[in-house]
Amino acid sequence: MSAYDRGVLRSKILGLGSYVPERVVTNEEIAYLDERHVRHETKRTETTDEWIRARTGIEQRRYVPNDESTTCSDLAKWASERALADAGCSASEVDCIILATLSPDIHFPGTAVFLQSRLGIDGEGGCPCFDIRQQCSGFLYALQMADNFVRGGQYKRVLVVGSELHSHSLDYSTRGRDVMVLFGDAAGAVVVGPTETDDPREGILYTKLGADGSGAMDLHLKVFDSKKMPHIQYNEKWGVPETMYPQMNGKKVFLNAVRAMNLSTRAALEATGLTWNDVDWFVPHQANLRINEAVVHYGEIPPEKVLNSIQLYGNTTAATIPLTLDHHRKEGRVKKGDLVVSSVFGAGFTWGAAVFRV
């Protein structure tokens, strides 16, 4: 018997929401449009779609409105309400929430109180907040978090959220198209809390994490640095410097991110005694389609067992999980009770994986 099957109270899934900015921002319109998502007669980056499409799988991705009126907080308080409302409970009944994110409304505080008010439940007798920064990996790392509050007893409604505003920080120039052709505005949520079971097929499953921070600068933004004075560095005659845009080193990022999803996949199974027979669906994290298909390819993984979206709202880091299996869900195919593997790899480095029903 593995440390998975012991145990009667469990958490699981309660409900699941996402949410999207209506507008569309194609591969070809991208090409055009100036830092404040303008769209000019000529190109302001050297890219095509045939060029994003065979290094990313990307075809469109959803951006927030260009007036200044949409934050990081509002996403999250979006996807959340469809969660809580999946879920058949109130805001007020979540005594816990995690958010995971890596584009905060502002520096401090954390985006979680933020989200707080906006969902109507602060006050002096608010329940705690928790801003986690694990980039793409995010998602799983609150999930984990969540998992072991509610087995735990201390918390019996959590609200884990994904929430990013990515197109607000992105280099619309030559010199940034790697990076800034990849991401898009979105949230996903979920509420997790517990359930009494003997069946170690219930709830959540497995989760396991990991890091390695020797890649810390390979996938980095570093806006300020704080061993500077001032911590912000900015000179008129210099224009906006590259540090005020994400860096990546591309090959790094992809080699890692597919020996470490294959990994992390591969052990979850194992030590959940699972087959590809008994799962239903394979989430990855919606980086790069190609990376995902070299996971599927190298662990072995039945193509018609993957969820993807990255086709449609490009890498929306700490989202991406809720935001696939909810828009798969909307389409039909995810139902209640499915049993999802989905594994996870981002800056940092950071990975893992989980196994749990939706």
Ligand code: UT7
Contents of the next structure:
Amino acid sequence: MSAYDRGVLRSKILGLGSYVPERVVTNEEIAYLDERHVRHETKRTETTDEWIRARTGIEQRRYVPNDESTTCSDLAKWASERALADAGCSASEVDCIILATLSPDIHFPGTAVFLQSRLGIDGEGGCPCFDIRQQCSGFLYALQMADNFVRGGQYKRVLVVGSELHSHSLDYSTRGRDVMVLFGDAAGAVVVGPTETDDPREGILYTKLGADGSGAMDLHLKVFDSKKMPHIQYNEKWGVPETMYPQMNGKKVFLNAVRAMNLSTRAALEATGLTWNDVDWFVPHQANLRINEAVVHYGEIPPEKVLNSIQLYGNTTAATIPLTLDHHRKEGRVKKGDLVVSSVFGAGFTWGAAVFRV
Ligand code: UT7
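Show the form predicted together with oxa(dethia)-CoA (UT7), please, because up to now only the form predicted on its own has appeared in this conversation.
Once more the chain from above appears, this time first in line as the rest of the complex follows.
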């Protein structure tokens, strides 16, 4: 009798995949780009490679082609196909989609239904589709949902995706440089399904999430303001809606990220009874290498067990966890079955940690 039949279900990650666009934008190049990602002769933004590297650790990021051909759900599709292939299952077997993004295709409907169509599994009898709007914490928020759906016996193949197309909504000028240099485009995905075992050290061992709405406006992108009439207001001076670009209180976000990721990582180890000797990898959210170095320092985490990818991809918000894992799997470091502790922090404020085998 399988664990599924006995009603003692646990869930596990069946497959992992990621996608990054081909175009590499270096720190040197980004200063010369306009909002259509065209390189100019003279600088458009007062920033330097030295500043970006020293403050964030970022060296380059990826951008989708600047021909208006790509959507967030395209990136999600390409990552999902890789995760499905890795899991050895077809799109038609997916019985639930949970997609995390802060850069949706359009305001509504959510992007998960566009992904469903792009995967060719829409139509009568189509699976339920959820959008998660928890920014940099979105992937772990989605993973907790998937874990509980599978444990509860509701679904057997949950596609969990973090996908972001940031490069179309950034302020390519000195005014927006603090945020603009941070973000890149990418997607990552996993397929979650039931395990054959009820061993508590297998599959997804632990997820715990949190949020503090008092930090909501410390990192936000309005796009519109529903109390205004009409709800999008133009700024004569800027020549674009004043709500168009992300706004951030960088120092406050930084300090809260270090604190929340440190505390949630410690709580994850305590709850599971694991030590760093038992764990193969620590995979923190990739917002700033300095945040991760501080979390590693305060958490006394062995540096050789820490996986980062922000140097190459920038902050890809909901995509960072599966992208970082997949990047290091391709490099030959991460192996199937490795035990991972992950912690995240993002706008909201939101945060969380998870322990799982990849
Ligand atoms: O996933 C969650 C999302 N975001 C984060 O986690 C980000 C958290 N915050 C951070 O990573 C950092 O706060 C930043 C990297 C965004 C900024 O670093 P900082 O050390 O906090 O710099 P700052 O905002 O205090 O700015 C210092 C100076 C300012 O100039 P003045 O006023 O001292 O003359 C900024 O205008 O650096 C200037 N600055 C820049 N200079 C060159 C800000 N952005 C840039 C830039 N290039 N891109």
